[in-house]
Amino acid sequence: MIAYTWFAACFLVAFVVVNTGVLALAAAEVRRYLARASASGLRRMLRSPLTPAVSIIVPAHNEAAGIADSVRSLLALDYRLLEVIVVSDGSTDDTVGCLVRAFDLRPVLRPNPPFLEYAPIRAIYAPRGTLRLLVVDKENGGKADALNAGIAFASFPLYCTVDADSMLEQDALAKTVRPFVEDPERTVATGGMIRIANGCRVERGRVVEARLPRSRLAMFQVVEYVRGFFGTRTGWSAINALLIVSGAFGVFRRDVVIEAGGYRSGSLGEDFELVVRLHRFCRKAGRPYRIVYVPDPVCWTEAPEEARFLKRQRRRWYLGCVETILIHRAMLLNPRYGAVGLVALPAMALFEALGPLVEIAGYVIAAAAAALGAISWPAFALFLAICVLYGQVLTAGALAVEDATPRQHPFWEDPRRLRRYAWLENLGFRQRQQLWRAASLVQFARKRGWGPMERKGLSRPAVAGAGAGGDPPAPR
């Protein structure tokens, strides 16, 4: 009992002396952001011929309910050039017959690029137009194969991947993509902000008035999210130490991608794994490099309104980060890597995959102890107080970041109830996730693929608490 009262204090103290320092980051690099982004710069990058084109990569599998609206918002993006390269992961839904009807098109004779390995193509198709539009059909082998197909497929040498229930802004794009034009050589990937759609009002695949969602379930991931995104991925892009950029909206240089091996077929955690990746190959390579969050440009996706999704969902994230660090774990604490291996993928491992092990342990102890009557229940409770009031902290303080920003949209029409769930995720929500995460363990050896999610489909007016079935991480 002593010896893990002074492993969880010191567990505590370093938790806090991370997080508030990459805290403190995340507010000077916003300052830093503001300081030289301009609407007016951004229009005459969008104006010049130096501006890279993009391709987007739509990986999709059963997305038939929301796929030709997502389709076309994105092909609306105010973007100097761009394609959509869409592909069915053996979709057995009608996701490819609502983009053949509805942007008319026919199957087409492409020779596949031999670049990265993927499933067998069944069919490519592609409009009778101009329309910049190639959907890839494929047999299931995964996300991460579906990407590298997408990769294989892309003209040009950008390649964004947006999963296909969520919507980026007009201008999210090019936000993202500004890092690449300041610093052409050096920048390899960038991400941004993803935000939570339900609740709001969305129309053929745009965002048109946002709101809170009314669900219990889908508030308690907004506030995640905004702790996650604001005060975590701007700290650690400040000293170049970002390890994910989300599967969801990011941008990367197809290239240096290719040359790194593209996606691991069969990860849990693509996205995770292929930054880390990155990052090792461009230090071995001893190449100059840069991979950055930017804070502005912002993605809109549908989060789970069900805890059997939620569930699911958090057991794939969790499972994706112990076998990332299991992977590289040749990076960790070797200064050959910098601050990732120093600080970053450390503080991955201890918080994020050991972090459930020791809350729920603590909770095993704290019970047995009690029972024994060797506990000092003030003092324990004193403990559990510190805890809690420093989670809040974390939040008010990624809220402060967050309203530094620019925002389009008056996102937060009642800061007290955005409070008020900050309080309540402590009481149940948290520990739910932590039992979730330390049973998946014993899971690790039976990967799985994507598992089937909930998709409502978007474009539709929001219906109050859809989904949430009255239920009341570090966000990926």
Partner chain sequence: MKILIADDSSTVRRLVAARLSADGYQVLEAADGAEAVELARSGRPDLLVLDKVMPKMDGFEVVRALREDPRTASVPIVMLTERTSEQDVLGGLGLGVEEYMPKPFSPLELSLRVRRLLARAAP
Contents of the next structure:
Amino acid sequence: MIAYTWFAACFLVAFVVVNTGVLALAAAEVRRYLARASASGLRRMLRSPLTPAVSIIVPAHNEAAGIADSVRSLLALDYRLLEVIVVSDGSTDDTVGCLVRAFDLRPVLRPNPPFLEYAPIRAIYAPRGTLRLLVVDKENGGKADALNAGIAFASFPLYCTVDADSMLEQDALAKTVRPFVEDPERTVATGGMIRIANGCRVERGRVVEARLPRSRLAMFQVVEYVRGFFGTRTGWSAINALLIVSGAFGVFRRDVVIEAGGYRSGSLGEDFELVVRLHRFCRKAGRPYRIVYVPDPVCWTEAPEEARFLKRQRRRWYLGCVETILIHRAMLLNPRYGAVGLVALPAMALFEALGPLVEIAGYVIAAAAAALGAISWPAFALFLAICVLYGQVLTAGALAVEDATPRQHPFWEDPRRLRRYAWLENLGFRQRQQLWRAASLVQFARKRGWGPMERKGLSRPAVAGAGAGGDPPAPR
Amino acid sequence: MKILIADDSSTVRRLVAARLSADGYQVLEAADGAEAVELARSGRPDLLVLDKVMPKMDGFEVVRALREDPRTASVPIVMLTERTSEQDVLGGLGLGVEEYMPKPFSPLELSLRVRRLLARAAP
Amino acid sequence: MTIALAGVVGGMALLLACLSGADARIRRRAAEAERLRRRYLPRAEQGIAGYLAGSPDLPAPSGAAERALLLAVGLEALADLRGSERQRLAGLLERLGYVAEATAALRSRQAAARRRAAECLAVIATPATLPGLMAGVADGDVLVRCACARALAEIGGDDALRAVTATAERDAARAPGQVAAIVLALGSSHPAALAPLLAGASGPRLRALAAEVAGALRLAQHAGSLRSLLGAEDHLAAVAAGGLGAIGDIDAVGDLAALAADDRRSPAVRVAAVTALGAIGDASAVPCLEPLLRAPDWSLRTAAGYALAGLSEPGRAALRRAAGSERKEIRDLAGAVLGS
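Now that the form predicted on its own has been shown, please provide the structure of the form predicted together with the partner chain.
Full complex below, order starting with the chain above.
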């Protein structure tokens, strides 16, 4: 028990040190970003014939309902030259038919590119007119497989992944591509802010009015996203140790991704795995590179509002994280991989992968100690207070950083409501999540293989640093 | 003569509107594509000046919607746009856009083209 | 132990209060800016638009905040305007004292203020901005230097262009994107000034950028220089080939065909040459492209297929011959290209 107390204390100190550091880096990075980014620069970039063309890849599995609107709004993005490639991953509904009717497509023959591996192609469709749209209908092979097919058929030097149910702000793509224009040789991947669309007014596949969700479960996720993106990603990006560019919205250099082997088929968290592999690939080859998080572009995504869907999503994110860390365990604490190997990945392993176990063990031990009457209540209460307060500090810091960033929909969120939910979060929401995580970890460890899994679902903007501090008791 | 200008930049809308009003036209303004379609249907303008990139509906979608509606199918359209890629120009002309003006533009030139188009459209 | 913990709790509460206070300040400031925009932006826009449409004067801004907003509107309008109206507006901003202000602000100690000033001068870019811009290219901040050099590249003049080249050379490795914008501005406003860069007088990076710009802007006057770059290293040769394709330089067909057929070169360069041959569309490239349909490299073979489709009837005839090939991948390729 005493051993655990010491362990928990060290764990908490490490958590506070790392996250405070990252938050400070985030604040500095946003300052730097604001001093650089000018609106006229963005316009110049959109007008320049040197700005690289982008292939937008949309993996879709049974998305008939919204796919036509999604594609229409992607084609209307403010960008100089882009193409949209929809990869239907063995859809059993009318996804392909909807697109064929909406855009007047006809079947075409295309030579199959031999670059990456992907499931057999059934048919390929293209429009009659000048629209740059390609629909690849292939056998089911999972999201990674669909993305690989999209990369293979892409014709431009950069590609952007967008989930079929996500909606981009019109200037989001341009802002996310900007690091590639500023530093074309080194930039290999960029990601941007993702927000929760629940509650927003949506017309024709576009968010026309930003609002906070009504559902409590979605509100908790809004808090998590704010903290995860502004507090975490911006900070890690500042030291080139960004580990997550979420599959819902990210831009990549096609040639480098192909060289690194594309997405890992059958992976639970293919987007996370790819970014870690890109770090590994580039550092190993000794090639100077940058993986950048751009603070202000916005991609709106639908968050699950039912506990069972949220549970499934979180299970997938969590196991994807654990799996990726296991795959790349050779990078852990390896100075060869710089800040990624020494700090970012170990922090991920410790706080994200092991966090749930530490926290739950804490609850159990505290309960046992209380039953035995061996607990010092004041110390216990103070320990709890530290954990809860620190979560609030991270949220407040992230909100401040976010408010300092100019946005399309300024100040739409009610900060008091957000803060209230940041407090409420501690009363059940995160304990339940930690339980889900721990349970799936036990399951995972027992199987040690991952058998068949739900291939495709919502986006996967894994939220790091969601307060994994653990609430360890302090028995005496 | 009534002209509708649709552009999400209020600066551009003002620049165009001031020039056209000075030249004796009545000007309607729309800040996004959906509003443009609505105003085009209710306000019955004689000509449209359209931006390509707008919220809610982009310029091409507006053109498509107007061309499908018999009331607005024959209104002349001038596209005023950042984009000058061949793909865009062809796409616009294919949909039945009468004129293409790339930004940066000259409001004076725009006004002259508008006058020419209206003269041609008049019976 | 308890006291130490209580101390930590107190510290955290304090930190939380500070962060919340900072957030509230940020929000208050933003709300103020928003109020100003609501109040003054329409008037500023109307004033500038009215001035350009012929009304004699502009309602003067009152106070520094309104002045700054008027400048922002003016700069935005300048970016959308060209010709005489652009000049008229630039002249107005000059008369309102913004050029003098920005020139003075270039001596500020804060990099952010200097960047704003440089960006302002670069957008106005009238002769009156020249002294400021010439001073700005010697600034310690790379963004200030590059913004000034970009504007000088538009304005031109011997001294200015010398400063432009020097800045581009100095920062080509540090800020490749900014330097690309400088070279693009140079190519758009003073295409002849690209010649020394293309000749390699200022190093390989600028040479590649100049080649890219010459191609992207389809500057036929530089086709000769681009042709001579086809023998250079891979990246440069590929850029030059792409440029010749964009220009549609028929005189380059022979050199491009030789490059495409050269199996000592990397597939990427050969693909660029093949694609350029397709873009030029001259049928004399058919004998070079037809054998490439059998190339072992997929990209090369596919590029050759699509290039042949661009060479009118002789190209399509070659594809029809390939459609009867005994090798399946060649038949499939020819079929796909002919069908699209």
